[in-house]
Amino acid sequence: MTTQPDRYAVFGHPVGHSLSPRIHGWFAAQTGEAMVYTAIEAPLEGFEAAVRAFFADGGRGANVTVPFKAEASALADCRDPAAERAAAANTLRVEADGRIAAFNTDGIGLVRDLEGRLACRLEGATVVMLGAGGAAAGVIEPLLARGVGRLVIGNRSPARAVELADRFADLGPVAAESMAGLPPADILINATAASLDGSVPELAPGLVGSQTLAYDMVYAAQPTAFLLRCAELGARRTVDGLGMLVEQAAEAFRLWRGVLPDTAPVFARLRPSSTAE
């Protein structure tokens, strides 16, 4: 009897775009696990009973992406520290005993893309976040536990960013500030969906310098109008958000699969260019 190999979904709307599959198809093959892994785009009033569908039919588990992270947390029946503090989940995975756990590895994924791959130093460092929604809620927990100097939060809505430092300040130096008084970042990270229709940010003067990595969490075949305003403005640095991606999901999988899989050749056949960048 041929045993069926596991099956795996990314969730989205829309999902046709994404890089998931090719990522986990590559990870599968380097590591010898035997699993399939598809994109399902899921209604947006019907992501819960599209997900519990497919965990019914045999589904192992799940990555997820916009606009149903927080509905990921939610229904799930357990969470690990990240997703319970961010309330948002990219990562789903079937129990032994059938639970639903839910897992957050978006903030492992930007740490170690950051620490890895970039060679970047967090311990002391000043790190901005723009945005106040759920991607910048998943990666707040482990900058922080990386000894960043302090970690400066600004939003279009203050009081969004102010509730948010608020639920991390007992982890770190973390704070709220207005756009217009952002400090000078060594590490600036667009966490705004701005660069999804092409806008930029507001950019405070004085915000990018010559010390400053700009790093956009959105990935693009071309850099984002947020990374080319830096560029403008004379960062050190311009990064897209391909290296998390890749990171993220190489979590996914040890969380599924119980190995971790070699991220650096994965990055370089989505980006063959990626040493001149």
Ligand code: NDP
Given for the second form:
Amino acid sequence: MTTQPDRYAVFGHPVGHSLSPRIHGWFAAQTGEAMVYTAIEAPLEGFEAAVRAFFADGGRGANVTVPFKAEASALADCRDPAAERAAAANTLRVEADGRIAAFNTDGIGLVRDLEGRLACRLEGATVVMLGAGGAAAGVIEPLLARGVGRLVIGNRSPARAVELADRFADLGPVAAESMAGLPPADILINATAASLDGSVPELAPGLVGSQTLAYDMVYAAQPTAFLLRCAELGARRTVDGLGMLVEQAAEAFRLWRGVLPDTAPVFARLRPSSTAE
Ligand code: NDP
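Switching from the form predicted alone: structure of the form predicted together with the ligand?
Every chain and every other molecule in the complex is listed next, the one we just looked at coming first.
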């Protein structure tokens, strides 16, 4: 009798653009894991039903993307500390006893991309983050755990930045600031969705300088408007979120399969020009 490969999927709406099936396909080939990974577009009002049907049909795990990360965390039977505090999960795993466990690997993905591929020192750094949505919430704890000097959050709707900073304040030096009052950044992270419609969040005078690494969580074939603006303002380096995507996927793969794949060849396949970055 032949054994069927374990099944995984990414759920989103829309999800057709997702690179996750290719990334996990390459991870599986690299590590020799017997699995298949597909993309499933859940109806906006039907995420929980869709993911439960997938698991009832034998699915072993799932990635979850916009706009379902909060629902993914809420439907799980248990959560890792990152998903618990962020109230958002990007990874689900069916446990041996059938319970659904939720994880948030976005923060690990960002930190690994910054410290690993980009050789960026987080310890003691002034990190400024624009945005206070699910993606921002998911990366605060890992950034604080790396010993950043301070993490300052600015958001178009200021009350959301204040709420987020308050939620994590017991973990380290995190504070909210008005967009106009943000300090000079060693690392400036755009965790807003502004780049999806080609807009640029307000950038305070002095926020970007020659010491700044500007990082846009959004990834695209061409530099985003945010990254172009930061380059104009003299940023020493501008980087998009493709590396974060690959790293968060690798951590999800490890949670499911117990083996951490090598991300460098996968990143290079997705962006053959990366040696010039
Ligand atoms: P949310 O919808 O939860 O939050 C959106 C955030 O962006 C809010 O803070 C919102 O501000 C802000 N925003 C939206 N439009 C604008 C604008 N035009 N100008 C200024 N601020 C704006 O989204 P997520 O947090 O889940 O995702 C944010 C981005 O991060 C997405 O584009 C997503 O693609 C990307 N991402 C990338 C990942 C990767 O692996 N590379 C992983 C996760 C996310 P307000 O509160 O005022 O509405």
